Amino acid sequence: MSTHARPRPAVRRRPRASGLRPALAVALLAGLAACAPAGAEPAAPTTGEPVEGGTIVHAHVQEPPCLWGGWIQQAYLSRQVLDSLVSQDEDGEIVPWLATDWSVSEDQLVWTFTLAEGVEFTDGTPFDAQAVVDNFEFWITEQGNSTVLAYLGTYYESSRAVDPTTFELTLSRPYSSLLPALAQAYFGIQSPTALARGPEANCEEPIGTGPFTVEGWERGSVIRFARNPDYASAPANALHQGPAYVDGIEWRIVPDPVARFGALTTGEAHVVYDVPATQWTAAEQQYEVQQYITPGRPVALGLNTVAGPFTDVRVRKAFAAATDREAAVRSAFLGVVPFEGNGTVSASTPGYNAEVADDHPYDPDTAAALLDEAGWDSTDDEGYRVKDGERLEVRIVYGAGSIITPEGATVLQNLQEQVAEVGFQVTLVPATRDELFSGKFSGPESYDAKPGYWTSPTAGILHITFRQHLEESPNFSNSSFYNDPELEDLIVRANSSLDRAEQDRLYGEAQQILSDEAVSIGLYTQTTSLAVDPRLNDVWLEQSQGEPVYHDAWFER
């Protein structure tokens, strides 16, 4: 077995306009008052001359419950308001942001960060080492950030302010993936004064040091961000330093894909998120289209290994062999979103094991033989397999319109039809976002299979998604409830290794174990896609997980 470190996630983006940068900075910083033209034909020729100010209208697919938190849809929003300690550039390198420098002790347990001086939160609270301590201490509580807790919960020991510009983080064991994790917007630093207001106020108006502030939120309709005129703490990989060029952002909630893309064609929006597959070709012809293949765990079907029919590995392998998943994905997404056969790590993630992606090819004969071997060797009048008088029924619960898009639901429907040919009866159960987030479908008794993803810039995501689910230390991110101490040890050793080749080898072995046990069936890559009006320049997707960045964006005539 060999493992292959893959390149960083590919993002197609428009080149910067040449010869404009110095003049643009002067022109736009001189005064940001006028609104960008709306309603014009987006494909019309442009002059390349900047327009002062303007408001970016971003049409988005869904609205999260809060403007920050542990879901990627929340990270997209909090990125506009909250700065993080570090950022990740296009080459995958970690670069300074609120932390200007850092070092780690010889035993890899104590991280020391030197912080930027003279930075303030937009409520006037000073940004200093104690503010960072307050955020870390907040994150690891149940009221904090669930994703940060998943990353740091088994690693965090303590943190302290050595002095106002020196923050010290102590880990319980080495964690080589720390810096890439910190680059994600989940780790955006909030004002301690604002945190003290309580969860409701922070939900609706998180306060950071970022390029924009929350101006207002009309639930179900629009979130408004206003330019922070005092912004002076952009990351090292930003296209410029200083305040944003535009006056603000209108983040409109437009769930219907036809209406969302239509808003771009009529000039009502400047950017649309999640370009519909049916409009992809038209979008590429008229607009700047960016597609980011998210690293981490792809959209995969976690099979329940502790309750129901998938407790038998032969039935899990039979289900995988009965699905022509590549054809199902290609049909649903019209070839726009890539198929991913590895159900544990996406191809854009360092440490990806490419060989695993081919482990479960479409083979209905093999599927039938495996079911026979597992005792599901007879069928009822409708052609479904039976055993001991019970039908082979699989209940797939999926987040309709939240975790799973309409195209993703079509993938599941395609699989439902395919596996029926070998005798599986699949019942698809669409779950609302609130049902999913409330934990209604988190226990092993609530589903036989559940699709999901987890964005992450490192294969260390395996520690979150496949750390053992034990009574004394439950892990509901392990949607398969697959417990293997040897597997967990491999992942922990990979997370602690400083040798990249050793990391990749251990991560690769872990992926192979999971593939051999068929606990997670790969479907397709989680992606971020944007279509951008050609009059709007320098919109970019950051590299840790594809968050849209509007700090550098500017309009032209």
The other form holds:
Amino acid sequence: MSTHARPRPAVRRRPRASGLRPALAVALLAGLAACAPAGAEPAAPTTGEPVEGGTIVHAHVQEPPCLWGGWIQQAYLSRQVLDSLVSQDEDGEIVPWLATDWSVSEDQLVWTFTLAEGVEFTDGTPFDAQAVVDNFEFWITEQGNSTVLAYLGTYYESSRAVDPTTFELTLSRPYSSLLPALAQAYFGIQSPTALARGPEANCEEPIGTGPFTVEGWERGSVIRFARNPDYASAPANALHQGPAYVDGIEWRIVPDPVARFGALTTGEAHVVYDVPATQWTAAEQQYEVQQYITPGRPVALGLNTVAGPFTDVRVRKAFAAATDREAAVRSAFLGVVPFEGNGTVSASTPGYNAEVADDHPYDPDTAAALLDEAGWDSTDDEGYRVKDGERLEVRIVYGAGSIITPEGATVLQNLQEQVAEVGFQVTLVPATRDELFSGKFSGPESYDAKPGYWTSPTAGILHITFRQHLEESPNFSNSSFYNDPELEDLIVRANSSLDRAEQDRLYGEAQQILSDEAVSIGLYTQTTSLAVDPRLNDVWLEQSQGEPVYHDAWFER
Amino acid sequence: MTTQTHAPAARRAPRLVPSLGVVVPATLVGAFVLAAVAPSVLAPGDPTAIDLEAAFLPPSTEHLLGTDQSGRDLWTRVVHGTRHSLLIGLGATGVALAIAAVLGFAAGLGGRLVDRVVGSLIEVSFAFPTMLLALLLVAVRGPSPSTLVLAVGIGSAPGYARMIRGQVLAVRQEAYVEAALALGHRRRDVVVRHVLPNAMRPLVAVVTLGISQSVVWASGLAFLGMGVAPPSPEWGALLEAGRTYVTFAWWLEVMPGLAIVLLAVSVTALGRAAQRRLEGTDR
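Could I see the form predicted together with its partner chain next, after the form predicted alone?
Following is the full complex, with the preceding chain placed first.
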């Protein structure tokens, strides 16, 4: 039985009678200053003993193409049915889950995990070391999971079942962020028998050892999860061991923010994901509001450094200086989501370089001077800058509704107007999720700037987002197509460093280079927010990237 | 011009002083046309200019219709959006009429085989709701204002085509057409000088009604994200942008909606008045 303290999300509020905006802002700053998602205050003590029964209705913003995979929207779902090897607690410590213990060799290359005994997948397959080997093989050798591949592809050497409860992972180079990476739901272990069914069946119904099983999926409407009555492998930071208290989860897809929040107010839903900024104050008064400031890459504008006007670093810097991003974000999110000036790593990430966040302050005069210098020194009759008869036009392609929330779209519109003052003509191109995922807007010719984020518990995310984009090894996560072998070397060295201070220095240096080159312009932090019916207790957000956890949740009678 | 061969016996002389039911919509339509032609007269500001400190202000004397999430003045946006909406409405109706005239005349004058083919084509296209046809076209061409014009135009063409065909068939039986042919006028001249104007005339009223219908459809498509991208002040785009805030800042949804309703109602009222006059039921 676990005796660990209850987990706390970054900011958690019980309903209050009065507005809490200023208090919240202070709490957020305190959380950020600590450089770790620390609790703003201890969660309210639970009243009474957990009661069994009931079905949680979770109203969600969008439906991913599969119930597991390499996107955070898929991790939210797979977290309900899959367990990972380890979990990350509120202090950033790695705690046991399916792996009860682990050790690493002197040279940091061979990781040995001791696995929990007597655990079974919900299809009856026993959970053992060979099952873990099969998952790693599937993820990396068979390229079955893009995000695992992005994290470990260049580090993975081999994996091996030493005996049924001992799993051995061999890396080609030391990777100090291995454990935090493994805590994310992308690394959830699936039944090898189920994996053998092929991609379609796994997409519809992933099978793990987790607290719930997929009961059914009505596309476009609802995903139903049922309790796993035999569940006995909760992470060490869970509030209880044993099966979930509730009978199941109805994960309803309600993209419209008004309708989604309305589902909570009418009692149709118990939890809503992504509380609209305009409803935040109202939500805090009636519901328990939880917010998790995600570490990793914040929502930032990747500027295309190989085609179009942003190939010139002066134009990139001018664009950054022409935007009052802090005001644009504060206004659009009504102060609910914090501004992030660092375009490569967000404030709640270990290894965050706070100094670079102020590198590109709002300064239209500097912006104008930089554009003059870059040759964009005349204006046409509409007030836009011109060079060699061509207008300074910038196409920003954004995933409307999928990657960028309505508030985020407002931020982009605010920037559009701000930079127009200096002479940039911004064309906003809202792209559907299918257009984005099909790769229509992946190539260097398809946009000048593209906002994106990548949640991650480590600044090692830089290795994913800024590893070079080369012909022989393309890296479309590098949305700026910025190639710098020295920068890549710096990040690789940081990833392998065992000395925490040295590692932070290297990550910090990498962020400084990227900031000096203005390849990615920071906007705001990606956040997970939930508003929870106060009758539903002990819902929590896990700490590697803010996945909602329902295993401990129970309804008050 | 031509003479009406069977003018109703009881037709009264048209009233010299127009009724209130004509004056009010005519004034409104006049205002909308002014807004479309010279928006700066009614709203001198920039429709996309932001003022981050003035976001979500309710309607007041300073901001007649309030402000949106970026502090843009909604009155300025609605006024400047009139041109988009009205042009899309007029353009779509024009496209519809052009297609309908070709189909209708071909069916009406082209002989039995052509009539049957075109007639079936029209009947089949009636089986698809206008909105569905329009959505199909947007899906193929991608969202843009010109797509909206084409989509709504093609979608509403079959209705006009059937009407024109009926009119052509009726007019070609008229005595004055027979007379003109008997006098040895060339067939083409007869069609152009007699059949065309007489077949099209009853459409004036219907087309007026069609303009308001087109504005509503185009706004609907834009609302679905099938038209112009934000932050364009096109009315449907305004509705779509306001949707997110409907419980928080009602004016962002209600005011553009009112503009659409006012334009549609006043144009329709004028169309009805015109219809009554043409049909001789003016009271």
